[in-house]
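Encoded as structure tokens, the following chain is the form predicted on its own, with no partner shown.
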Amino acid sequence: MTEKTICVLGGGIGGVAVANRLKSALGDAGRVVIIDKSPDHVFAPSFLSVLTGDRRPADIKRPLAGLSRKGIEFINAEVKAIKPEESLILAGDEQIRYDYLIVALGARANLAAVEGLADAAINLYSLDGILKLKERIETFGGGEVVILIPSMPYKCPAAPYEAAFMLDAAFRRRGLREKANISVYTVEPLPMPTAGPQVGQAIKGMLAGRKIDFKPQMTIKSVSAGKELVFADGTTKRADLLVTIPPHKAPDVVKAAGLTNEAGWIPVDPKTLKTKFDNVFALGDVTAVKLAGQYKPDKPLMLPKAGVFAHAEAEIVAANIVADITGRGTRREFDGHGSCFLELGDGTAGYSKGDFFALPHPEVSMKGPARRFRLYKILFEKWWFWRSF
């Protein structure tokens, strides 16, 4: 059997998962190459554990070069060009020809999309931002705390609400809670709207129980150097501590390759993750997976951008490429099932799971809060590193 080259762009959850499954199944029949500009895989679901001090940055990183012990090649370079018509990748000074391509480059922060946001706010979705927020929590003396969700879609829909609960818990431990007013300003109608009104109302109730103000359907216009937020309806809000979910966009290189739709994301077949190009797949946060089920006919829903879906999609893509190359195994389809933990900052967590492909709309339920769900999240991190590296 002639060796096939499978090129994986991106060393995040989806990229690492698909590379592992492919190499394990193909052995010498497949050359598996991961390309990423970062030398490390960083396990983003544990960012908030760094915020609480339960993890150090080094605890949630692994060198991607370490995948070589499994026979996976790693090229530490920025992807400069994707040429699907030529089956060619330009990365750094190298040219890589592929038989199969998997784009798992994720979403990029686009703080410049909102005037003044980059200078005024702490980015919750970067490790540097997490460390800055940790320091601010330890020195904060009181005032207005705002968590801002300026646009959709964004990665890990639970994270901003987890951050709100963790800030509440941290200020209570320091005896500062009565001096800290915490608010969530979001463009969403409810927390985690794709999960449906039942889950959204449950989280809204948890916020109210902690005296965290929830301000829905607020579109940010600009932020001043003095941390005054100006919204599209003329409302203003001053923040002493401003934490933001960055606006997201796909990497420019995938747009230049002609892979994206009008919204700037890569549309894929929801069940196979195939793109419009032969033997080119995309998975994880860089994709746009339209859901057939919807709550409002005039506003179609999209599959949330979350690691659990990137992981599940990786399994499907790997199985089908292996079947294609070897003629063995069973072809599979992504079924839209996913789950999510919601940390509450007091040693407990909620747990939601459901079928996002269900009709007439996604069917998602939430359990908890309970201490065992937080334990499950910690154990998953340990399992992930053990199995992946």
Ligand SMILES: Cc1cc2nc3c(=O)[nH]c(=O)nc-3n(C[C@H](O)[C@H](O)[C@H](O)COP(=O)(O)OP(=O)(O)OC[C@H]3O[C@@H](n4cnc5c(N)ncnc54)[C@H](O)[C@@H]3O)c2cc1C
Given for the second form:
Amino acid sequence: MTEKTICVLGGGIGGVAVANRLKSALGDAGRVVIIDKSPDHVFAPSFLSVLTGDRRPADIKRPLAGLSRKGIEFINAEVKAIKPEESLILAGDEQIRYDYLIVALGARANLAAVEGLADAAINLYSLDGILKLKERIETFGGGEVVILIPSMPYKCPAAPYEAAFMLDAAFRRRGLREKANISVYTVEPLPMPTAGPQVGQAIKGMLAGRKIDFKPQMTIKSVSAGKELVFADGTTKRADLLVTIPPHKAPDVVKAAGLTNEAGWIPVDPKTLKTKFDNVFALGDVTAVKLAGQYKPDKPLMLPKAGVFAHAEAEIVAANIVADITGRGTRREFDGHGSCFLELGDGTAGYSKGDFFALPHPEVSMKGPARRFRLYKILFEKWWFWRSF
Ligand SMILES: Cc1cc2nc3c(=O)[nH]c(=O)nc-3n(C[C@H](O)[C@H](O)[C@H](O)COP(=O)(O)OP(=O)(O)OC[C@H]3O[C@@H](n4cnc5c(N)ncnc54)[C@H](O)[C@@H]3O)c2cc1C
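Return the structure block for the form predicted together with this ligand; the form predicted on its own was the one displayed.
In what comes next, the whole complex appears, and the chain from above leads the way.
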């Protein structure tokens, strides 16, 4: 059998998972090359554990070069061009020809989409932002705390709410909760809308129980240097501490390759993750996976962007490429199942689990809060690094 080259773009959750599965199943039948502009794999689901001080930044990173122990080649370079018609990638100074391509380049922050946001807000979705927020929590003397969700889609739809619960717990511990007014201003109608009204109402109830104001359907227009938020309906809100989820976009290189839809994401077959090119797959945050089910007519739903799905999709793509190359193994289809832990502060977490491909709409349930769910989340991170590196 001639060796096939499989090129994986992105060494995040989806990229690392797919490269590992491919190499361990193919051995010498497959050359697996992974390309990332960052030298490290950074495990974002543990960002909030850095915020609580349970993990340090170094604990949640691994050098991607370490994948060479498994026979996976790593190229530390920016992907500059994807040429699907020629099966060619340009990365740094290198040109890589592939038999199969997997695009797992994730979503990137686009703070510039809202005037004034980059200067006024702390970005909850970057490690730098998490460290800044940790410092601010320790020195904050009280005032208006706003968590802003400016646009959808964004990855990990639970994270802003987890941050709200953690801020509440941190200020209570410091004895200044009475002096800190916490609110969530979001463009969403309900928390985690793809998970449905039951989960949304449950989270709203938890927010109310902790005196965290929930302001839905608020479209941000701009933020002034003095941290005054101006919304589309004319409402304004001053923030002493402003924490934002960044607006998201796909890396420019995938748009330039002609892989994206009008919303800017890569549409894929929901079951196989295949793009419009036969030998090109995309998975994780960079994709648009349209769900067949919906809660309201004419309100289409998309699969949330989350590591749990990037991981599950990676298993499917790897199994099908292996079957293609070797003629062995069973072809598989992604089934839309996923679960996540919801940090609730004070060492507890909730656990939400769902079938997002269910009809007539996604079926998602939530358990907890319980200490054991937080423990499972920590154990998952350990398992992830052990399995992947
Ligand atoms: C605070 C926070 C908490 C989260 N918690 C959870 C959770 O509890 N559970 C959960 O399931 N998910 C969680 N997530 C979401 C999860 O991290 C993402 O959904 C997941 O990482 C997506 O995986 P991916 O492989 O698609 O992209 P990523 O993991 O983002 O990887 C993309 C990679 O592509 C690289 N890249 C991008 N452009 C280029 C380029 N041009 N050239 C070279 N390399 C490039 C990047 O450097 C990156 O390494 C959380 C996210 C955040 C921010």
